[in-house]
Amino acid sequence: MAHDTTEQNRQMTHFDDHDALWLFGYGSLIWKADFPYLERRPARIHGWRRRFWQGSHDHRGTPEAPGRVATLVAEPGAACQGMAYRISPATLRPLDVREKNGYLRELTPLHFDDGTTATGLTYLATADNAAFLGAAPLDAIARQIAAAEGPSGPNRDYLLHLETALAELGVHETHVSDLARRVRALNPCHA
């Protein structure tokens, strides 16, 4: 699969004939809401958990030296807290472009706390994809997250920000924060 997924994500025309959707986001989307929404909900999906094994090389690093941000892994029994936002199926353009480098929509049931369900979307970056890193051991991981850089700034930035917001809903997930201290270790004066 190519870096760029844009022209593939935008042949889903599943809720192109909908006024409205909902998107689940796990990563930068929860705390990085940078789009037009009508709603924003705390939600989970179910059988999913969520690893910093897919490469940025547009947004938290670069091709040369690519950053690590959030994934999804099939995991039975697990469940991944995130957001979801009520969106109009035009919201999704910019989307695409914004998460076009490896991630592709996927339909996927979403569950609310207050016991409701609904059918949404999220990007997932599978192992198929160009950019996809998979695991390795946490420390490594730490060192490529404390040194890269791209466009959108530190990745760094992109974990520290997503374990706050984490804790905000209430969520601790010892990848993300093992990840985050090993990360503060490498880089103390920008924890």
Ligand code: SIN
Contents of the next structure:
Amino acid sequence: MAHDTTEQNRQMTHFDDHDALWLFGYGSLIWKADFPYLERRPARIHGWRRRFWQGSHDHRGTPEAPGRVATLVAEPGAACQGMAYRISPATLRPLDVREKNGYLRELTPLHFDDGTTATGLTYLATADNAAFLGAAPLDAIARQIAAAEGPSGPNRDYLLHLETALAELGVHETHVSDLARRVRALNPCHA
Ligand code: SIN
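Could you output the structure for the form predicted together with this ligand, given that the previous block was the form predicted on its own?
The complete assembly is shown below, putting the previous chain first.
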């Protein structure tokens, strides 16, 4: 079950004395940028794969019926495309609350499309966090997403917004598109 990571993240003072830092988003942070940012650019990180393996008890599900949201799973040779935001360190405070269900700030190299790199932060939910659900057959993940709903809305909206945002970035990922196809088939009125 859930374990609030807000205070743990606030101990991470790495960028406190910087004017700005890069935050890499790969899930809702791609399509729901409801925080102030100075600039945003598509970026990727290497060695990670996006997977719907993290439980959501607070946004897209409930403690009794958690939803599933994205996290990153280490995989040598893989790359994950997302959106990088240049933000002020103060912006991390509300983001720590938004990402409190198991995500921890993690330092990572970011690669931009023009070949430049920067060290940034991403919120990572590792396999040892209390809300981690892990791998499951795609049909089972799709059924869970199709059924779950939480204070931030239906779980399927998270998945379908991510699918759209990735398409806008020119990214096609079978894990996301296969899940979206299955969820649409389960909820045809939301296709
Ligand atoms: C992210 O989007 O980068 C983290 C996971 C989420 O908030 O969906």
